[in-house]
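Coming up is one lone chain in structure tokens, specifically the form predicted on its own.
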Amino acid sequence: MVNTAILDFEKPLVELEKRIAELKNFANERNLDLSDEIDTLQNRAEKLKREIYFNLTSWQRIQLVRHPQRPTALELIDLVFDDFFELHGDRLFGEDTALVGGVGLLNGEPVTVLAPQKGRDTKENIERNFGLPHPEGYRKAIRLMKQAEKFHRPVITLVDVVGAYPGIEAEERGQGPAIAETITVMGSLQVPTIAVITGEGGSGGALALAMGNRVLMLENAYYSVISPESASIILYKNDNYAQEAAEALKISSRDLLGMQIIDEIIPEPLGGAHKDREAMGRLLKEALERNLAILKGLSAEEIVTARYRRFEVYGKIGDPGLE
């Protein structure tokens, strides 16, 4: 896929890469040997690339996470799981296309997969409600979690959601209770649960799907009770301070690992997950397989107890009594 979205902090690198391409074309057209000049520019570009992407601010990581070409949930599912079969409906109101759920194979083992799904373009975003789940989406998640427990399947969630849908109709159909029940059900499952924050992890809409025995996070993802823009609006009545809020909220993967809110950071290809989807899929699959292998050695009682203890220490820093 051609990269058509260039972020502000990427422009110096893009300009340098453009110069390299032009110089290569010029050398080919004139049959000139400009390999030394090209190598010098390529070395400079590689150095600049590492300087940019190894020193990203929280706000710049948020921009990467919101990149229009970042892999969606269904694209990651296709890369990681075999024979994924999607299941539909909450058996109460209807189907919610904003939250995908089904059964797939991870290294040959059946697992239940749940994930909010954003659209790739305007039409698909409308069809998917911009990836904002309705109450029936969370009730579908509850149904599939209970089904997974019945058939002894691990539950894996891929979380990329700004938050649950805030519309009046969602409130009328019980958005709050649906989120609360999802948190309760996922927290008490007697099968291994792994949650991966793959993009935006916002508010209760994300927390409802993140009650995992292990909570993993892609390198450039964020996880927060509120978006930086919303925090700025609440505090300053406008979104002019979103960048400052992003830093103050401590929502990056490194910050959250230090506070024990997540258990592991999954590295992304240099420049973001959209730069190399296949590599991102391999990194995600390896992390899931490794963590699931650890959890499979626990009994049902140990799984529930370990999950409870994990969230009991939420946000504690430097406690020497923690294991």
Second form
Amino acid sequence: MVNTAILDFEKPLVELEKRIAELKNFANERNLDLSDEIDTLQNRAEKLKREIYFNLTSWQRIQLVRHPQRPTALELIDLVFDDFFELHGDRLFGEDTALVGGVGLLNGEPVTVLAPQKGRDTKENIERNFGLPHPEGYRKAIRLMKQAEKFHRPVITLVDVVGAYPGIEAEERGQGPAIAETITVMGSLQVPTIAVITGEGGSGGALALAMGNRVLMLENAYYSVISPESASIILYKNDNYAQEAAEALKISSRDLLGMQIIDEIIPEPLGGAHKDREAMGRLLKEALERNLAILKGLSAEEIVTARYRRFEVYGKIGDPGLE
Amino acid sequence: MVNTAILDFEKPLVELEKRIAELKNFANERNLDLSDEIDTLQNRAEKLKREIYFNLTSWQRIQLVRHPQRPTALELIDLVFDDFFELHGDRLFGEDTALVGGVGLLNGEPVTVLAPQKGRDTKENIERNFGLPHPEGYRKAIRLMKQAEKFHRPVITLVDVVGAYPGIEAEERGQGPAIAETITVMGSLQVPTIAVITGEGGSGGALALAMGNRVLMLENAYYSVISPESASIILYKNDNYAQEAAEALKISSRDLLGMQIIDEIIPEPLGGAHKDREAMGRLLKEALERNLAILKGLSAEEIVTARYRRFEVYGKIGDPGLE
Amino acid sequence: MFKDLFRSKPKYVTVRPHKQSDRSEKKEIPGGLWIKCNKCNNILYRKDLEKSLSVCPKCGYHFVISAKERILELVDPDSFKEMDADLETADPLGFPDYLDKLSKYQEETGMKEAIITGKATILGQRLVLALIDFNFMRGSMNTVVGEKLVRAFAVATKEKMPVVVISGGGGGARMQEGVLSLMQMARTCQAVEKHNNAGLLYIAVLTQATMGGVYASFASQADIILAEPGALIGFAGPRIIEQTMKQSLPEGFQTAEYVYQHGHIDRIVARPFLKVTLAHLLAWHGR
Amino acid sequence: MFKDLFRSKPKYVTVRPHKQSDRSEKKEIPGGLWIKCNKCNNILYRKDLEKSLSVCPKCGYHFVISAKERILELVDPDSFKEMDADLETADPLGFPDYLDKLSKYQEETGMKEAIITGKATILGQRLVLALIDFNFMRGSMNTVVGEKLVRAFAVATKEKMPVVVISGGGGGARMQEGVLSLMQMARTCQAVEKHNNAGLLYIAVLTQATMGGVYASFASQADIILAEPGALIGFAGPRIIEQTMKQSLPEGFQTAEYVYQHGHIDRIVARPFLKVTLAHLLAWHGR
Ligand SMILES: [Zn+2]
Ligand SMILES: [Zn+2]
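Please supply the coordinates for the form predicted in complex with the partner chain, as a counterpart to the form predicted on its own shown previously.
All chains and molecules follow, beginning with the one already shown.
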């Protein structure tokens, strides 16, 4: 199962670490010197750790970003921004807690922050609709993007979303048009935009918030037109081939950097962001500051043109990603 | 009752006309020459007609514009425009049939037309929510106004609305903000806007569509911050004093022309618009063409500035309407 | 940078929303020593209530306060410079009994009209402030209220200053000035739009009550819309809706909390947090 | 003036909406002499059906037609000048079996990809026309579909021409080109926005079916959105929604008529009226 604290591929490591702890305990209790044996085992554990985490398959990375302890958007915001003032509502129909937005201070400078928000537990997940936004979420995002433009604030999005919510009312209120409008608005905003795929980058629901002048990605995140499970179902009528689909779809940060879909990979602490939140926060903050600095010198017109050019290349004959 | 074809104050005239018809019949049947008597009666009827219709009180005029045969917005559109292509939906939540919008040709020139639409009978009234728009109606209007601006089309509104719909869902979806936004958008549109109060001009729900560079008014229409009935209830706890309130509120076209709230009164056929629809259409069309011609020479900036100035005066010290 | 100011403040300003609604639209603190809370019915010591900014210490109920009390609570001492204090209505329609009514309210409130405008600072942040007073003819909008708002926005636009409006117009547009009151909806929206086009910040704070023509014009056109807990906010009055729809209203209908759930309010801010929240937002938008 | 053209036409183009919905997403007219209607099950004579623009004469059901058939129906004879006809995908991910699948569709349809673009006139009105063909991999959007749309909008922007897109992308973004298909949503929205900023007209005609990434990008970003009766229009597929919500869908869900009721479509136009409607709108926006 994906939703347990210990992932399948981590089990050998966890077992070994457990044995080391037991041995230490045993040595302590009996007052024995087992330091040689313990050292050997610890070396082996260290080696195993590297073997596992340096060679993660796309599928294993997906499990990492779906890890229940993976920091959520609000946790990342708390780690990265000096302060954050959340703003609510789409001014049309409702407040969508599955997509949070507001103004944060990045090193003292106000920026508009937008992010789908998963719950940290079942209760919060239900409250936040598992981080699956309705049209109201996207329309709140549009509102706050335009507000950012008015006040010349950069927009930073943190994207961890399986997709836009597939529901009757979401369809009735225009899920498709809401996403299209968000793409269009973020895609032509006159202020710098930086998108970070922090976990799951699922389809149009993620793209809507990923129209960055710079698109960054956490090391283990994925970004895909379709979930590997759904791809497997379409291709093989069942989801047994999700792992193969994950590889074929080229959705890992390294694949996407190679295709120039993203501009930069932000490294994660060994074993994933949840293993060291503070470190993750520092790495993310550093990347945001550095990329924002690149964009700060550009005029509004240059920002818009640069963003158009950035996305224009995908699919063009001569696209570096295609050759 | 207001909602009958013959209004109270018209009864003496109708009685007289009936008697003339009977007399004619009688003369015909008996082969008598009663032309002198008939002439006398007809002169008296003609005099009575003028007496009644030239001296209408505000309250009587209200009954005229609430007349069930009063031409509705779509009927006026049909009379005035060479062609009309209706456009639907707010692109957010719904299609509001209580407020119609589209593109019409005024003497061959495309203009955007917006108008609350009452039903012509009970069935249609129920379908059209008695011409009381929900927020979706106003948001459709906003959408089509911005579209008009994109395509440099003038906006013409025909306003006959008791008010915005007072309902639970209308409140939930932001009736207040929708009206405010419509006022703001029409109030700062870069294309010429002409509003015609054609019947009932009820409060904010009417004002939202009446932010014209030119505001015209059919002779018998009224335009008020509150319905006379509601004013009576507030002042006297019952609606027995609606007639007095109608006078005190100064809501007739002549009062409002005097206060320079409107720019022009469009005369109605004797006895009201419904007595001669074709004539009404000609009069309305002529007024629209003439006023549009005044505005056509102005630049976008001049249009906006002129409209700001037009509304800015109300309440200013030195406002001509206040002295 | 201004953020130092907030260093000791909680990162997320949290607000305790009310579960119960309250429909009573006005209940001034009377002169006695003791006062009964409109919501929890507890008997409160008047001095205590004043110390807690007229928020019931037992249940958080926000009593209506006057524009003058609000100024004392909100702005830096002696920073408030009133503008256009002398404007009075010309009774343009010569409406029956109107002038008498006005005199009565002027005596009661010591105000000339339902609004006070001026320049001030809040924790050092400059702003133009407009406060509508519910106690003066239910904060209804007439030519003077409109004119003073328009002038306030115009001054702010000219001097590149933010505007904060504390609304509370339970009567919407004021009947006694007829269509001229209605025109104030037009004028204030246009004044807001000019200020908006200049790239300046406008914050509206919706307090008990913000209804009708006030809500359907300037009060809902702000960049950021805050509201006090429990404030009644809407276009049509609850009684009119009940009559029209012939059905009873949902629990909490048109309270700030309800309107927030429907996406029309950025944040509900309890009175004790309002000053620091405004300073916060003003600082972040000041450049 | 162009209005002479329409003098004999009805003033209000009226459309008969379907009461019953139909979920079958594709049913080409097969080669035989007779064909059964998907909706009313009547047996129709193939020649009759072709004469009626592939609209069932008994019940008004709109059969899916190919991009080529649509061009024949819609544009002035010999006016269509195709653009970018030779573009083929580079199979950027090297996706398993993808090239084989493409060959199969190319053979079946005689098209290189799921889209045809070109310049044409409709009753004399110049336009850039893009047609997505549902029969080619369910009209799904890949790099070539995106590129041809972007080029079409770019040409129109440069030459100040209106664009009409006849959409029909039941597959949304095409899986086999992975995230590069997703990027076409970004590119097409930006191309539409540039055309929009130039003040030019874009009309989308949503036909069976317009779903997923096609609906959530260029197809819903038009100035005027028309739809054919009964067309399936939405973001998430009906089966996914049923699975997620564990409840059955309302009658007519995601049909053009349903989506119209919810405010997302300007007008439903039956196929026989489409040509004159487009000419109408193009003329009115031409200056
Ligand atoms: Zn209390
Ligand atoms: Zn049939």
